[in-house]
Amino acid sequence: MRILVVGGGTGGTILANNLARRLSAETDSGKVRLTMLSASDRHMYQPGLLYVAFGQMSPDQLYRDQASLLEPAIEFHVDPVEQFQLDQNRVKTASGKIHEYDMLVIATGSRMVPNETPGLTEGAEFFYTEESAMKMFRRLREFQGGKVAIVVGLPHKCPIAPVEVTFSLHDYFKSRGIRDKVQIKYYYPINRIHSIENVAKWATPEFKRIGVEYETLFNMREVDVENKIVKSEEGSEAHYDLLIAIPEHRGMEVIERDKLGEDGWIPTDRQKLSMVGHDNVFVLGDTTNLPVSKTGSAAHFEAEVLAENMASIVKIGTPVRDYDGKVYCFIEAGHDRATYAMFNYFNPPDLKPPSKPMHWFKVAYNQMYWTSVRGLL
C-alpha cells in the first residue's frame, strides 16, 4: 500500500506524523510505504508572521528543518508536484520523478494573489510571507501618524486575522505613544464587520471601545497609489496614509493548472475528506473548498481525522470517523487580552469576554505548536 502525502504544511505534517504512529507494523513489514513530498525543506508556523510584522518575533523563529518534525517511517522528498496525474494514480514532480499511489493526500495549502486587485501589491502591507511582514514592520516603524486603512479580501486564509491586526496596531500606536494622532478605519466586504456573525457582533463593540471606524460592503476593486485611494465595486472610497490589506486567496497554482478545483479550492466531501469523484483521494486545510475556516486547527482536527480512516482502510477496509467541521481560532483582543472561538458545522461560535490567561494560553501555544504539528499533542 502507498500512501502519498502532498504538502508540508500543519496538516500534512500531522497527518503523516498520526499515519506514521497508527501504521508502524505495517511500515515495518514492508506493507505500507509512507511519502511526503513538499515544496520546502523547512516549516513554518504561519500565525507567527503577524508577530513578525509588529516586530514580536524575528523571522528566524518561524521555522523549524522539515525532516526533523517527521517520524522516521516517512519517507521525505523536496520536490514539489507539477503535475496530478489521478485517472493514472500517479504525481509528476519538478525533478521529473513520478510517484505512483494508492491513497493520496492533497495538502498543498493557499496562496495570497494581491494581484488580482490592480494597484494593490504595490499600495499596501501585507503579512502572509516572511518578505511581506518584514517590509510591513518597517513601514510601521516609519508611520508617524494619519489614515490607517484596513481592507479585507474574501475568501482568506486565518478567518481571524483582520480583527486581529486591528487590534494589533491599536496596540502598537498606544505603545509608541502616537495612537491619537492615527484614525483606524476597518473595511470589510459584506454587510458586518466578520463573516461569522457572533465574531461580528463580538467585535462591533470592541472596535467601538478601542475607537475604531468601519465601513462595510466594500469590496476592493482597485487602489490608486499615487493619489493613496482605495476604491470600492460599490463605488466608496477609501483615503488612506497606511494601507494595510488583507489579500484574496486562492489554492496553489498547480491545482488551478490542472483544474482540480475552481480559483484551486478542491471539491471536498465535507465529512469524509475524500475528493469529491476519487475516492482513493483525500484533501486537508486551505486547499479544500469546505465551509469552514481557512486555519491552522482545521487542518489540525482535519488531519487527526483522516488518519484514523486512513489507518482503518488499510487495517480493516472502511473508515470509521466523520469530520463533523471543528474549528477552533484564538482571538488577541489587545492589552493582553483574547478570547476564542470553537465551533463546527452545527454549532456557531460562542465568544467569551477576553482574558488575560487565554492570551497567556496563546502564547504557549505559538511555542506548544512544534509539539502539536508533530502530532503529539
The other form holds:
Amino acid sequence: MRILVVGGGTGGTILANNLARRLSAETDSGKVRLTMLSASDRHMYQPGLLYVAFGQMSPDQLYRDQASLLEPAIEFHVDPVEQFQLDQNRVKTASGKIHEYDMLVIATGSRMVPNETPGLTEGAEFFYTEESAMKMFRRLREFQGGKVAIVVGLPHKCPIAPVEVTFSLHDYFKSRGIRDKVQIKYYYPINRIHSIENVAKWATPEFKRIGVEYETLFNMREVDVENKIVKSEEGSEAHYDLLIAIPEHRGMEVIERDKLGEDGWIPTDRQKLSMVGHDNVFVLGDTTNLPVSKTGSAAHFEAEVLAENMASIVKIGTPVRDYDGKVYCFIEAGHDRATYAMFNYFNPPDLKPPSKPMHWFKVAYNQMYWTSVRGLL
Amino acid sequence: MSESKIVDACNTYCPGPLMELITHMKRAKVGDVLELLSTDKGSANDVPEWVTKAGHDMLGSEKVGEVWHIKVRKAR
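Would you mind giving the form predicted in complex with the partner chain, to go alongside the form predicted alone above?
Every component of the complex follows; first up is the chain already shown.
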C-alpha cells in the first residue's frame, strides 16, 4: 500500500505523523510505504505572522526544519508536485519524478492573491507572508498618525484575523502613545462586523469602547493608490493614510492548472474528506472547498479524523469516523487578552469574555504548536 | 438566462452563507444565477440587504423544510 501526502503544512504534517504511528507495524514490515512531498524544507507557524507584523516575534521564531518534525517512517522529499495524474494514480514532481500511490492526500494550502484587487498590492500592508509582515511592521513603526483603514477580501485565510489585527493596532498605537492621533476604521464584507454572529455581538461594543469605527457591506473593488481611497463594490469609499488589508485567497496554482477545483479549492465530501468522484484521494485544510474556516485548526481536526480513517482502511478495509466540521480558534483581543471560538457543522460558537489567562495560553500555544504538528497534542 | 449554480452553505457558521455567496458572486459572470442554500434563519434578511446594496437582482427566497433557497442574479 503506497500512501502519498502532498503538502507539508499543518494538515499534511499532522496527518502523516498520526498515520505513521497508527501504521508503525505496517511500515516496519514494508506493507505500507508513507511518502510526503513538500515545496519547502522548512515548516512555518503561520499564525505567528501577526506577531511579526507588530514586532512581537522575529521571523526566525516561526520556522522549524520540516524533516525534524516527521516520524522516521515517513519518506520526505522537497519536490513539489507539478502535475496530478489522478486517472493514473500518480503525480509528477518538479524534478520530473513520478510517484504512484494507492491513497493520495492533497494538503497544498492556499495563497493570498492581492493582485486580484487593482491597486491593493501597491497600496496596502499585509501579514500573510514573512516578507509582507516585516514590511507592515516597518510601516507601522514609521506611522505617526492619521487614518488607518482595515479592509477585507473574500475568501481569506484565518477569518478571525480582521478583528485580531484591529485590536492589535489599537494596543500598538496606544503603547506608542499616539493612539489619540490615529483614527482606526474597520470595513467588512457582510452586514455585521464578523461572519460568526457571536463574535460580531462581542466585538461590536468592544470596538465602540476602544474607539474603532466600522462600516459593513464593504467589498473591495479597487484601490486608488494616488488618492489613497479604496472603492467598494457597493459604491462607497474608504479614505486612508495607512491601509491594512486581509487579501483575497486562492488555492495553489497547480490545483487550478490541473482543473482539480475552481479557484484552487477541491470539491470535498464534508464528512469523509474524500475528493468528490475519487474515493482514494483525500483533501485537507485550506485546499478543500468545504464551507468551514480556512485555518490551521480546521486542518488539524480534519487530519486527526482522516488519519484514523486511512489507518482503518489499511487495517479493516473501511473508514470509521466522520469529520463533524470542528474548528477551534483563539481570538486575540489585543496584546494582553484573548478568547476563543469553538464550533462544528451543528453547534455555533458560544463566546466567553476575553481574559488574560486565555492570552497566556495562546502565547504558550505558539510554542506548543511544534508538539501539535508532530501529532502528539 | 444561465442555469443556476448551487452554493451549499447549510450548517456553516464561519465563513457563513453570505460570505460564501459573495465569494461565488465575485467569480460569476453578469447574468449568472446563483442559488444559495442556507440553514441560517438570518440569511432571509441578510442576503437581500447585500444583494440590493451591491446592485444585483433578487429572484426569490423560499424555505423548504429547514433550508432557505435564495436565488440571486449577478447584474453587473
